[in-house]
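One chain comes next, on its own, written as structure tokens: the form predicted on its own.
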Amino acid sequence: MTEKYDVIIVGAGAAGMMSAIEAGKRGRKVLLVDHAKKIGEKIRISGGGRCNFTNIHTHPDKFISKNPNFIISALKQYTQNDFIRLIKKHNIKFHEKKLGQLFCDESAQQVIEMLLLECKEANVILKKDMKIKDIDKKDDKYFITVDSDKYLSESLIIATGGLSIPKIGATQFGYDVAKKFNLKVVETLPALVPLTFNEKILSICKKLTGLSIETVVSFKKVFFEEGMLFTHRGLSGPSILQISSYWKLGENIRINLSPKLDVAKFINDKKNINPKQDINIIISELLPKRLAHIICNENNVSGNICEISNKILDRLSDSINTWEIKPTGSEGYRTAEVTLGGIDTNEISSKTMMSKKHPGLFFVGEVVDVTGHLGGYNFQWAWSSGYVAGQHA
């Protein structure tokens, strides 16, 4: 049996549903398929179950790609304000957290239900638990094979996501499709992911598990000023997740544990004002006591400040303002929020999201070599790229 459609979309996540809605609104006969029994899982678990659905500060400079200009067109065609209007249309209450991040007041499930309702109103046919055996092209038509059934369409949109969080169904399906159609794929890596460290640093992290402090974490010229979390597996928190998208294996990252203060000057002033004050007490004014105690121990510093040489005090202040450490790796795709790399943007039109080699073949969302910063940017890329493909498929 062969069913005919104008557009088939593989992957019913954020980008896939957005594509389906927009193609359906144009009167196209749309089939949306997904291999999972329960769709929109990445939406459901995002933002602690509240879905950080966009960011009011969305701008091309918040994204990583081999071609940074690729992102501009889609973000202009469908902005964060367009998606906010959709959220408001469905009376979903939301709030802004820090740095322009928008979250649902109640539940991420509201976003999933909104998208499903929009799909229904656009007459999209949704089929779940569909294991695709093969995708092929013949006479400018695309065929997908599921068991003994075939589905045919003029346009095919691949919205299968990246490799992050395999437990909710992430696979390399989209990259395999790209390779089958002779499209280049930029090397993929886990991104927005906690970093791991050697035993010495890990032992410090274990002693400080659960402690969160505001830091500036940098790699070369890139830096993020956000919270950092010590865990029993290494370092996490927003600043570490952000830098993980830029960090390269074998290189150091730099952490400023007291970004609002020049620690060397602070210590020197203390030495002049109260030379008999204990160094541990002084550092505890800057940092949580547990962390202050460990830093003093690691630097073999103790006693009254007047008894400690300026050279040792300089080393101590450097270990706070410019702590350089070398991660051994990351926790990998298991805990990565997104995938870095993906289908080479040189293979795709930035104005339509269509393959330059294969008319009618589109790629959207995380499967493409576009990775947003933490804070709702990756969802906005899904909405924007999905919208654009839906206008042209």
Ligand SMILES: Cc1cc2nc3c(=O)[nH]c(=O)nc-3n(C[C@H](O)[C@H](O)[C@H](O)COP(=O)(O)OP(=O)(O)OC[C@H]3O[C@@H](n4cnc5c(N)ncnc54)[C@H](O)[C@@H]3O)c2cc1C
Contents of the next structure:
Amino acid sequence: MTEKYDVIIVGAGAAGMMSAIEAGKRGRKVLLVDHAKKIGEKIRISGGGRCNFTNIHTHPDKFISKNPNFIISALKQYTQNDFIRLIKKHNIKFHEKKLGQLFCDESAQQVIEMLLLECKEANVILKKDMKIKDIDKKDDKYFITVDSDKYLSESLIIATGGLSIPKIGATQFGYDVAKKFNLKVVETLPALVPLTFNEKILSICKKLTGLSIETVVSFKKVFFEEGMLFTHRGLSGPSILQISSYWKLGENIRINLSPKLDVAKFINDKKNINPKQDINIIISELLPKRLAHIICNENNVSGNICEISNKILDRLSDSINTWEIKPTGSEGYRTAEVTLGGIDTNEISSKTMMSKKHPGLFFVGEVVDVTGHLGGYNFQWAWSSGYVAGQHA
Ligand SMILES: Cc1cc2nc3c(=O)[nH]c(=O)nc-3n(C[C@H](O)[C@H](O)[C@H](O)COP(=O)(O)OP(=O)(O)OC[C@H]3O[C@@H](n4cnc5c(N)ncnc54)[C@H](O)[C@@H]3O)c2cc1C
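Any chance you could show the form predicted in complex with the named molecule after that form predicted on its own?
Zooming out: every chain and molecule, the one shown earlier first.
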């Protein structure tokens, strides 16, 4: 049996559903397939169950790609305001949590239901639990094979996402399709992911598990001023997740544990004003007690400040303002929010998301070498790139 469509989309996540809606609205006969039994799982678990669906400050400089200019066109064609309009049309209540990040007031499920309803209204045919055996191209038509059935289309959109969280359905599929059609793939790596450390630093993290503080975390010239969380596996929290997208194995990151204050000056003033004060108490004015205590211990400092040499106090303040540590790795795709790298953007038109070598073949969403910062940018890329392919497929 062979079923014929104008457009077949593989992957019914954020980008795939958006492509399907837009192609369907143009009157195209659209088939949207997914191997999962449940649609939109990544949306459901996103933003702690509330889906940080976009960011008011969406701008190309919030994205990482080998070719940063690639991102501009799609973000212009479908902006954060376009998606906010869609959310409002469906009466989904939302709020800005911080830094322009928009979350549903109630549940991420509302976004899934909105997309499914839009798909239905655009006459998209949705098939779940479809295990695709093969993809092929013959006489400018694309074929997908599921069991003994074949599905044929003029346009094929690959929207199978990245490699993060395999237990909810992430696969290599999109990258394998690219290879099959001789398209380059930029090396993939887990990103927006907690970092891991050697035994010495890990033991500190374990003692401080659950503690969250405001930090500036930097790698070379890139820095993020956000919260950092100590966990029993290492370091996490927004600032660490953000820097993980830039950090390179074998290199150090820098953490400023007291970003609002020049600690050396603060300690020096204390020494002059109240030389008999205990150093532990002084550091506890800057940092949570548990952390202050560990930092003093690690630097072998105790007792009255007047009895501690300036050299040792300088070392102590450095360890607070510029704690330089070398991660040994990351928690990997098991907990990563996204995948860095993907289909090389040089292979795709930024105006249409279509392959330059294979007319009719499109790639959208996270499978492409475009990765957003934390804060709703990854969904906005899915909506924007999905929209663009939907106009041309
Ligand atoms: C825990 C977590 C929280 C996140 N929170 C946010 C957030 O709040 N805001 C934000 O902007 N981003 C967030 N992200 C990132 C965001 O979810 C992704 O960037 C986005 O979902 C990518 O959309 P996509 O459509 O490209 O891929 P996906 O949403 O991953 O969809 C891919 C689809 O393809 C299907 N598929 C895969 N392989 C096959 C195959 N072989 N055959 C058929 N179907 C297949 C999958 O089942 C899936 O339905 C989060 C990610 C995680 C893991």
